[in-house]
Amino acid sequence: MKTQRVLTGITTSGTPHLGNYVGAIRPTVRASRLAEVESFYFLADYHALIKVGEPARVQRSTLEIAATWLACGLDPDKVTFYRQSDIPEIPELTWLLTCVTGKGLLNRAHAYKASVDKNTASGDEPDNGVTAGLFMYPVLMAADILMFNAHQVPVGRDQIQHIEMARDIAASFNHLYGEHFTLPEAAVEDHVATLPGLDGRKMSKSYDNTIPLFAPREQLRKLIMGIVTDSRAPGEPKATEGSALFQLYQAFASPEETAALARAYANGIAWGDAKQMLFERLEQEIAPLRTVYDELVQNPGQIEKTLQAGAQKARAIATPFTARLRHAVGLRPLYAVAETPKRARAGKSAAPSFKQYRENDGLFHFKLLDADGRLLLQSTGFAAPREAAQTIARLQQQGNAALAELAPLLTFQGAPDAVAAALSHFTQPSA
C-alpha cells in the first residue's frame, strides 16, 4: 500500500543539466521504485512562460526533459508523469489559492525580492520589468503541489522557501474552508541538493554555467576541463572545501571514492588529473543513459502519447478534487441552496474538524470544532506548522488517550464530554 506522495517538476526552459539530474531527477527516480511511494513527475511548462519568450525553446525543452526522465529510469506505468499545461485544474486552483494568499507573503519571495533589489541598486523603479507571473510564481508552485496533496517535494536548498510558502497558503485555505490540503515538506539531499557549475556558482541556466546532462562524450570532457580552479600547482595540497570540482565528484561517487579524492587533494593532485577523474566518474554513470536518451528524442510522437496517458491519470485525481474545492469555496449549482438543510448551512462542516492557522505573532495554532462549528479546543502557539500538524495527528489517531499528555498545550472551550465525542469521530474505525 502506498502511504506517501512525492512530487517534483522541472521547468521547461532549457536543456537538462547535471544539477537537475542530481537535485531532482536521480533521487526521485530512485524513490519512485519504493513500494510505499506514489510519485508525480511533471514538466513545468507554465512556469517556463515566466522567463522564456521563445515558443520553440519551450517546446524543445519539453521534449528534452521528458526524454531525460524516461532515459533515467522513470516508468510511466508505475508513476504519474504529465505535462503541467495538460491539467486545466492547476490554473483554476492557482486562482482559488491566490484569493487566500497575502500579498505580504509574496513580497518576501526570493526571486521577487532579488528583482526589486537589483532595480533599486540601479536606480530604477522597484518593479521595473517584474511581471505578475514572476510575482505570482509561488502560488502556481503551491497549486502544483497541493493539487495532488504531495507529502514531500524534492527540491534544492534554495527552493525550500517555496515549499514553506505552499504550507502557509494551504494552512490559510484549510482555516477558511476546512481540511482539504496536506501540508507538504521539502526533501533535500544535504550534500548534493545544490550543485556548483563551471564557475563555482550554483549550476543554473541563468548563470550560463551548466553542464548539459547528455552532452556528447568529447563535449563533456571539454566542459569538465574548463571548470574554474585555483592556481595551486601540482604537489601543493588543495582544499576540498569550496572546490566545485570536488563537490561535483562527490555527487556521483561513493563515499570510498570521495574519501580517496580527498586524500589526493591533500597530497597535491594536479588539477588536470582531478578533472580527468571527475570526467571518468561522470561518464561511467551517464553514458548508458545517454544512449537511451538519444533514441527517445528521435521519437517525439511516442513521448507525446506517454504524456497524454499521464495527463489522464493526473486528471482522474485533479478533476474530482477540484470539484470538491469549488464546492468548499461556494462555487456551487444554485439548486443546491434549496436542498441544503438549515443545520448544514449554519455550520461550516457536517462533522467535527480541526482548523490550523497562523496568528499575527507568527505562531501556528489549531482549534477543534464540533459538527455545528462550535469551538471545543484551542491550542497554544507552535513555532513551526509541522509541530501543530503533528499534535493534530496525535489527537486524530489516539483521541482521548492523548488528551492528558497534551493538556498543557490545549485550552478547553467546550464541555469535556463534547470534546470526547468529537475526538471519537476521528478514532472510530471506518464502516
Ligand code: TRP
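Residue numbers count along the first chain shown, from 1. Rigid core here is just the name for the largest C-alpha set that superposes within 1.5 Å across the two forms. Keep in mind the model is a prediction, meaning the values are calculated, not measured. Compared with the form predicted together with the ligand:
After superposing the rigid core, the C-alpha of Gln59 moves by less than 2 Å between these two forms. Here Ser243 counts as shifted, since its C-alpha moves by at least 2 Å between these two forms after the core is aligned.
Superposed on the core, the two forms barely differ at Val329: its CA moves less than 2 Å between these two forms.
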Second form
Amino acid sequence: MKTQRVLTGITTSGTPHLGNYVGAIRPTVRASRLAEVESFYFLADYHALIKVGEPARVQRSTLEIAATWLACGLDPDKVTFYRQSDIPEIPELTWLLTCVTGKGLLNRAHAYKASVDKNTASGDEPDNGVTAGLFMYPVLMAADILMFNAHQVPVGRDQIQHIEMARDIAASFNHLYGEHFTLPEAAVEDHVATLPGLDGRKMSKSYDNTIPLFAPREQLRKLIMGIVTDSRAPGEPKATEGSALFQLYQAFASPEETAALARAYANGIAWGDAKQMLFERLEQEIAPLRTVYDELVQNPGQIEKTLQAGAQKARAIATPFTARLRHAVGLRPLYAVAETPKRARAGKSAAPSFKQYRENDGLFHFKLLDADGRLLLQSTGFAAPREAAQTIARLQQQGNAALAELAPLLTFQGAPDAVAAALSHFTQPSA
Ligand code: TRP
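Alternative state: the form predicted together with the ligand, after the form predicted alone:
Then the entire complex follows, led off by the chain already shown.
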C-alpha cells in the first residue's frame, strides 16, 4: 500500500552536477522504486525566475534537468513527474497561503536575511536588489509541498528552514479554515556525504567548482585530472583524510573498491593513477546513463510530452483540491450563499449542499449531498462550469418541480423522498 507521499523539486537554473546526482538525484530515484511510497518530482521553474533573468537558460536547464531525472531511471509511469509552471493551481495556492503567512516569518528566512546582512555590511539600503520574488520564495515552496499533501520532502540541509516554514504556514491555514493540509517533514539524508568539488570545497554552482554530471567523456577526464591534490610524489604514502579525490571515489565505489584505493594511497599511488581510477569508476556508472541522456536531449519534444502527461496526473489532484480550498476560504459561487456565521452559531445544523467538481474527463459535474454528506444526486458531465452552475441554480430555485425536466441530466443515488427533502431546503430556505 502507498502510505507515504514524497515530494521534491529541483530549481531549473543550471546544469546538474555530480553533487546533485549523489546528494539528490540518485537517492530519490532509488526511493521512488520503493512500493510503499508515492512520489512527486518536479522541475521548479517558477523558482528559477527568482535568480535567473535569462529565458534561454531557464528553458535549457529545464530540458537538462528533466532529461537527467529520466536518464537516471525515474519512471514517469510510477511517479508523478511534472513541471511546476504547468500547474496553474500552484500560484493560486501561493496567494491563498500568502494571506496567512506572517511577514515576520518571511523576514527570518535565511536567503532573505543573507541579502539584507550583505547590504547592511556594505552600507546599502537593507532591501537593495532584493525582489519580492526572493522574499516570497518560501511561500511558493510551501504551495509546491502542500498542494500534494506531501509527508516527506527530501532536501539538502540548506532547505530545512523552508520545510519548517511550510509547516507553519500549513498550520496557520488549518487553524483558520479547517484541516486541509498535511504538515510536511524534511527528509535529510545524513549518510549522503556532501560531495567535494574540484577545489576541495563543497561542490556547488556558487563556488564554480562543479563537475557536470553528463560532461562528455573527454571533458570529464580533463576535469578529474584538474582536481586539487597535495604535492606528494609517486611512491610517497598519501592521506585519504581530506582528499577530495578519495571522497569522490567513495561516493561511487563499493566498500571493497574504496578499501582497495585506501591501500593504494598508503602504498604511495601516483596522483595521476588515482585520478585515472576515479575517472574509470565514474565512467562505469555514468557512461550508460549519459548515452540515454544524450538521446533524450536530442528529443525535447518527447520530454515535453512526458511532462504534459505528468502535469495531467498532477492536476487530477491539484484541480479538485484547489476547488476545495477556494470553497474553504470563501471564494464561492453565489448560488448558495451561506448563512451568516452568527445564524449558524445559533444552533442550525448542517444543510444539504451542492458540490461542483471537475472529473478526469475534463467535464464539469455536480452532486447533491444531504446534511450528513450522503450522495443524493449526481449530474452528467457539462462542457462548461456555467452549464453545471445553471442547472444547480434551477434545482435550487424550482426544487422538485424542475426534477422531471432535468432528469435526463441526473442520476438518482438516494431515495426520492430524501432528494425531495433536500431540495425543499433550497426552495424554502427558512424551513
Ligand atoms: N528550493 C529548492 C532548492 O533550491 C527547490 C524546490 C522548490 C523544492 N520547491 C520545492 C524542493 C519543494 C522541495 C520541495 O533546492
